[in-house]
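Starting off, we have a lone chain in the form predicted on its own, written out as structure tokens.
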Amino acid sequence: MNILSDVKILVTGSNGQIGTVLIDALRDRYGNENVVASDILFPEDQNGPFEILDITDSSRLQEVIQEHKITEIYHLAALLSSKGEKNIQLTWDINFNAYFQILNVAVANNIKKIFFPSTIGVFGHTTPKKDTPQFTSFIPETVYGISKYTGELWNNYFNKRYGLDIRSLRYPGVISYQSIPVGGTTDYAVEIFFEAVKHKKYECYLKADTALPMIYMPDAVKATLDLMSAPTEKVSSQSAYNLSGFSFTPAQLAKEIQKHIPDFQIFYSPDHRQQIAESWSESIDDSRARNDWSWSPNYDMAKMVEDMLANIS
């Protein structure tokens, strides 16, 4: 259903874990023809306009914006934490240099609103581990986290200098059944479900007691749409909002899965991602989002596990 016909949205990185689900939600809200998906490869299924777009190509970006008369950009294209460490320069080019180009192109083309996904990866060893506050110490320890925190700072700058309406969420680990993410430190929380259903066992690359904040995909999409549709006067953070659904350890998640698959087994073989996970928060204080634009998740861990297993099975 087309609610706002004057809104024309461009989504970059639309083939990714969040993009594949968010595209459908945006098209349900604004109409198929008003939401342009883009990525470096054509997706298997596409129900609306799609453009091949290398996000580092600013001239191609400008061309797509002008051709479709884009008014809002959801910039999802990024390399994630673990994969990003394997090619630092490429990660910086995609995660930050491309975004800086988007900000400048947005100003030049009078883009009305931008969504920038940040991450709990902006936190580091100097950040309080539990109930991490909105404003705290930021010393990220991956190029992914560094690029996203830099993006947050530029969000604030472009808002103050040019009046650009930029909205951002620090996503925790996102859990979904629609696709298996690649290259992230929290990916185990998706992989484990597919392995539990198929093989009834899973070898986890994090230690059993490694607590991390997570969110279920329906809530991640809900938070994104809620923030982007919130009145300007309700948005008090121009850098990024803390966001969380629930926190758990691999052992706690395995125990919840065993309530549905009693013979499921989990084994632990920590790798390089353990060090990344240990630099992040265990739980997040997202009270500013709750107070500003009434954020509230619909799923806890038990409800998420039940829904994941039902959909995968």
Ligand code: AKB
Contents of the next structure:
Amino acid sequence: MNILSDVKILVTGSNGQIGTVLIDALRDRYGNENVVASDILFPEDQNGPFEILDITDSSRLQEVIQEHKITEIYHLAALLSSKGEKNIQLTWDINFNAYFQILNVAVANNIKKIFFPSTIGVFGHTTPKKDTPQFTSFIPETVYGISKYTGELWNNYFNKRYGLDIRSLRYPGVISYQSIPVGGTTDYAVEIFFEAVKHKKYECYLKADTALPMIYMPDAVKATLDLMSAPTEKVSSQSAYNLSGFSFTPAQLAKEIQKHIPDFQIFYSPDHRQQIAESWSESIDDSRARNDWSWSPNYDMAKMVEDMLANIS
Ligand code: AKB
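Please give the other form, namely the form predicted together with 2-amino-3-ketobutyric acid (AKB), since only the form predicted on its own has been shown so far.
Then the entire complex follows, led off by the chain already shown.
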């Protein structure tokens, strides 16, 4: 596809759960040649430019930005909540130190806009659990949450000090069929579908009544593209926006799957991820995103389950 565009995008961590889908959406919008994917390994297939990029290597980052005349960065590379606890130094280096370098390289190279994925992991036990507001108490319990909340604070700083246009969403658990996420606490909400279709049973690592906010991938991509293309005057938060599609517990999700696969069974065997999940919100108030740039999800839980099963089957 050959679309005339002034925008040249670099996506870091493009092989991950969100990257694999977002890359296609960005290429549809801006043209294949205008979206440079990057990660530490070559992906199986790719219909546009791809660069090997370890985001802790800032000189390589600078090289890629200059070579492709990059104007916007979508910085998706990160270690998630559960995996992050296994190596806190590496998680801090990837999730925060590398991001800080990106911000500095962005200023030095006149980058116009940055997308930074934040997370519900920035919330902690002191945060109100239900309808968590945009501005609230932030004492995250994981290195993932600490690194992402620090990123949010720096977003605000770089915007005020250097005028860098940074846009960010606090993603809830993202559900998709294109790939299985690795290292998160909300991963069960994807794994369950593959196990339901293949084996008609699933052993869940969270307790039956653990409610968490979630979103279906098409809505997560829509929110990302809408926020990134919103006129500046509509963006009142340069640190991060609350975002949500719906909330459910493992038991509620299993019940919805049973409407399609009646003999599906779920078992519960909570592990260390239970503690992480309990420190997060059960539901999110995303009214600021709704008011500022007209955010509204297309999928509720029932519609998401139907679509997931249709695609996986
Ligand atoms: C995780 O579970 O770590 C992520 C997240 C909610 O940010 N999916």
